[in-house]
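There is one chain below, alone, in structure tokens, taken in the form predicted on its own.
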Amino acid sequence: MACNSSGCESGGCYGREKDNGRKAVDVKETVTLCVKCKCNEPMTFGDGGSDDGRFCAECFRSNVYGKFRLAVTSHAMITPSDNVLVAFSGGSSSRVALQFVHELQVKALKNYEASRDRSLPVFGVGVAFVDESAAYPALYGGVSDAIAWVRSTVLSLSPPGKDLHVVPIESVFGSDSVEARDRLVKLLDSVSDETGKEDLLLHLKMLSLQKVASENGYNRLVVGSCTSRLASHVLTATVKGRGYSLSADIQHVDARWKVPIVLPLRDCVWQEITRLCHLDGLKTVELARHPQSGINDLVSSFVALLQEENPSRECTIVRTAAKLTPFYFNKIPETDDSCVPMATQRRLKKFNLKYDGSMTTEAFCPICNCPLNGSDSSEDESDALYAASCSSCRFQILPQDGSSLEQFGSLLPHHMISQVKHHQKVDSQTYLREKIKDCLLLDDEEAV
């Protein structure tokens, strides 16, 4: 039996007290702390991620925001003189992109108000939501609720204020909404392949964003594509035979469009983004579409399984594909604008992707806007649209018989038709140059 004396040093009591004290010390030593700050208790999300329970809430958010900030500053995605349009679908990625861009704008406003000369203006921010109810009639009621939610979300952000643009996807066909909707429905009905229909809709959605951006004076389009989305795109593009144009789609900057597209969340995986939404209480909305049976959903499911087996698979896929040679348009054009700080201009020159001149092209597919190489040319084809398109769009989107192809071409938006005409002009110039190349002087030759 143990006595009640605190000073007893008998074998049983003293030994048990030493054991209890050692156990207390051991328990105290096994308390886990954040691996970064070594101060706070780490967060546990319970989603099976490899870094679950390693970072505290503050450090985790700092890590994700740090990736965003590094991408923005390293590639000069947003400068003080810019007017930025954020593509907002209501999903996790676009919600985080909007939140981070908003925080950048708030910080820029504080710096502007605190500076004496106020030489650097605050960049503008707008938000665009694409209404796809014309393409998916079953979503009509859900889209109305989603638009109301998007409007309230944008209004809930603190100043500076942000303009919201709700863009019907059929707006690229013209100003007459009824006629534009009919042309969209007929165009989609003429595509029999499920994957081809999805890809065509994706391009029409991008054209809608480009249209509203150019009409309202925006010079940057922020898209919330993350590492997980790009990993799936790498595999789907490979399966579809778009390996030549793959490097153009996975860089931080894509300036082949009239309004350059930037991907500030390119280095963030979807799991990190969903965790941040849960941590910050950022609400999202997902429109329930009918299950797809095309290549895109199949590859997305496959990549998700790979990610469950190894949490670094998505990053490995994107990192490997990023070793491909980029195109000349995968960078923000250098500018001498006085509103751009010298530090930003130096950083732009340092981090801008270098290319060796081999990945240059003047022709783009009018259907998907991917750059074309020599193997995509089809001089023997009598139809201009078929000759101007890439091999993937010919197989998945374009009708095979001549009459249907002509009808398909008549339904396309004006922007796509103008690209077909541009392709014909480029082909004629290339053909003429090839014919007279023996009569042309080289750069190092002089006329006699």
The other form holds:
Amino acid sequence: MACNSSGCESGGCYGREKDNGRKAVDVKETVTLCVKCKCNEPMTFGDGGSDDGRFCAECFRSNVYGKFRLAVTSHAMITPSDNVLVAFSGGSSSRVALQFVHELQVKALKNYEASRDRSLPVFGVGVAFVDESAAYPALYGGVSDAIAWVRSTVLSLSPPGKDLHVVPIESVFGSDSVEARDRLVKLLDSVSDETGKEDLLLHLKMLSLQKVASENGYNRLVVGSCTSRLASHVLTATVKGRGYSLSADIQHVDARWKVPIVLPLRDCVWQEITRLCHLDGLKTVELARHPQSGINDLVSSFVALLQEENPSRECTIVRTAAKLTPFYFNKIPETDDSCVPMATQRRLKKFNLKYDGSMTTEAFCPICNCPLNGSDSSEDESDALYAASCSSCRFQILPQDGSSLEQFGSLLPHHMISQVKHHQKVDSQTYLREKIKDCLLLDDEEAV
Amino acid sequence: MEASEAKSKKQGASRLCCLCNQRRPVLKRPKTLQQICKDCFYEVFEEEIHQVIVKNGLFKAGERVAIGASGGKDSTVLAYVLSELNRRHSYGLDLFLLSIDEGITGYRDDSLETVKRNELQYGLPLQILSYKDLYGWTMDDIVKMIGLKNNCTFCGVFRRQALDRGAALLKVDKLVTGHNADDIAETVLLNILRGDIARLSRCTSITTVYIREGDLHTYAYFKKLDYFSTECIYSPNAYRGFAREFIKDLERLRPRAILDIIKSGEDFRIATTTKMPEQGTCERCGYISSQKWCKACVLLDGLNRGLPKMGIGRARGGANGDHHKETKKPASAGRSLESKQCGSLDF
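Can you switch from the form predicted on its own and show the form predicted together with the partner chain instead?
Next comes the full complex, and the chain you just saw is listed first.
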């Protein structure tokens, strides 16, 4: 039995009682075995969390890795011909994601070298670290150390070797770093809402990851978001009026981006991840966070409070949200690419049958890229950016008065603005014609 | 002279009601943070309710309408405003007050006195139904048996049915309740937290005037309405409390977030197949039910048999399943059980 007394200092106090092959039996407590394999001693992490002292180290580890592998295979997240970029922040979740992806790659390499025909290539892995120091100048001192640590960590994860891309967040504005940094600061300063500022930074972060991924030939972006992170996201989205687009953000796959995002740790909880880091000695680095006083922080504290009351609450929240209908882009798109192995193509087809066939094209908010609810759009808006954006971004990110709005638009990265122009050009007649063109018999509109 | 003139001008310039620009503002409206005078506030408040009623075609002339009245601020404001609008806009409605006595000493007995006063003040006939008469149990009895966890489940289920029974007794066509925007927002959050996707889709589909709780307080205060303002003594452990605390904190950061929660609730992409359960009737009492027995009967049966956990949490075979076995027993076995059927009304 795991030692339950809070005063116990050592992690595995019961284990040391074995003497000459005989297990010392406490009058009150008996030594138990791992509930899964029934062979080994259970691990105690002593972190006060649930399920402590039930599984041995091996079974615990294989549980977590198993969830990762299941997510990867059943959603065709990583296939032999892919080139995968892992977003690495230095935190526990992304450290575990990186570790697991590396182990998957090692296994693939082993199989490749052992196979006779070498038909299945080994997928490529790169690592991206986003340097946000331009947004948080106070952190500047810590960043170079963090980057050095990231570099050495990535180096240690070879063979197979992995490229490291250190991406300054201001790179979304262009290559001139001084001008870009300046523009970033100006842009963030023009957002008055605290939460809006935090969220805008998240959107820019994703843009910078997308940029480095597509510029370097990656076709998948691995993000280490776990169940706990998604639980908070469910509540923040609800509270910001983003109920329509919520289901797009919490699936295993998000292919609305140029480089599809995959979440292989979606089914793992924070507690498992931190325990795994402890178990495997995976080091992490936590950059001093800008003090967050907005809604995002309030929700995190709320979820932590709920977790105290019931440790399964995060899972329930995500499970509920998972019952919402996802979007057509929440799956890896099928492909006729001959490079993709047949097995993968078959799996994609089988998986995609689960979704209803409606391939409706959605309009997206240029700032946060969320699918727009039809009822949100207002047509008589003088400002194109305002008209194209979702109601949440309109409230918490866009400036409220007309002149500031124009200036704000000029500060946004080109990629966001170009979407607005595209949105404007498509009028309803053209849009409809595009949708039905396969059914039209005559090319000439006037003949109708 | 000039100095005092300038002073009063300065006061006048920045301190006139935003809406009428005539009277002195006496409050900052919680919903919009506008500075407005009393009369304008009454007007916008009452107009908002009137618009929802008209736009949604909630009532027809000649209908009998029961107002769920607890004596609290929500139902008091509702009763006051509805009777006022009924008069002003000639809705032609026959209004009644319907109050439920859950049998909570030191809480409900006090608030009922308020409702009795409302009957006189607003000239609306009052009907009181008690849990004791309907179910044979008061909340005091129930809490004595089950303690302070899950008692809100019992009370909520019993009250909803009691309101329906009362409405039938009064032969009314519609029942209105004083749920406000904050209540709905709490419910949306609760349903997310507790995994009830079906309820999540239903809770925002009923026609509601999304009045913020702050506005209700303000209206009741300025109109000097007579209401009872204490928390139910059995509620401290209610799970809803978590959601309520969170919403209060959220409101401080961003007041419009409460309405945003409701918007999210309305926008959630929920498959239509999950929306409505099949409507049937309870085999035991004839009340509307989606299962063999309505929830009230299940809970009541549990209470009567000394199994208070029945009907709480996930059903294992279900009380509805268990019941099937029980019917085979001879009827004489349950001495006072048979008499404790819920309600004596035919449906």
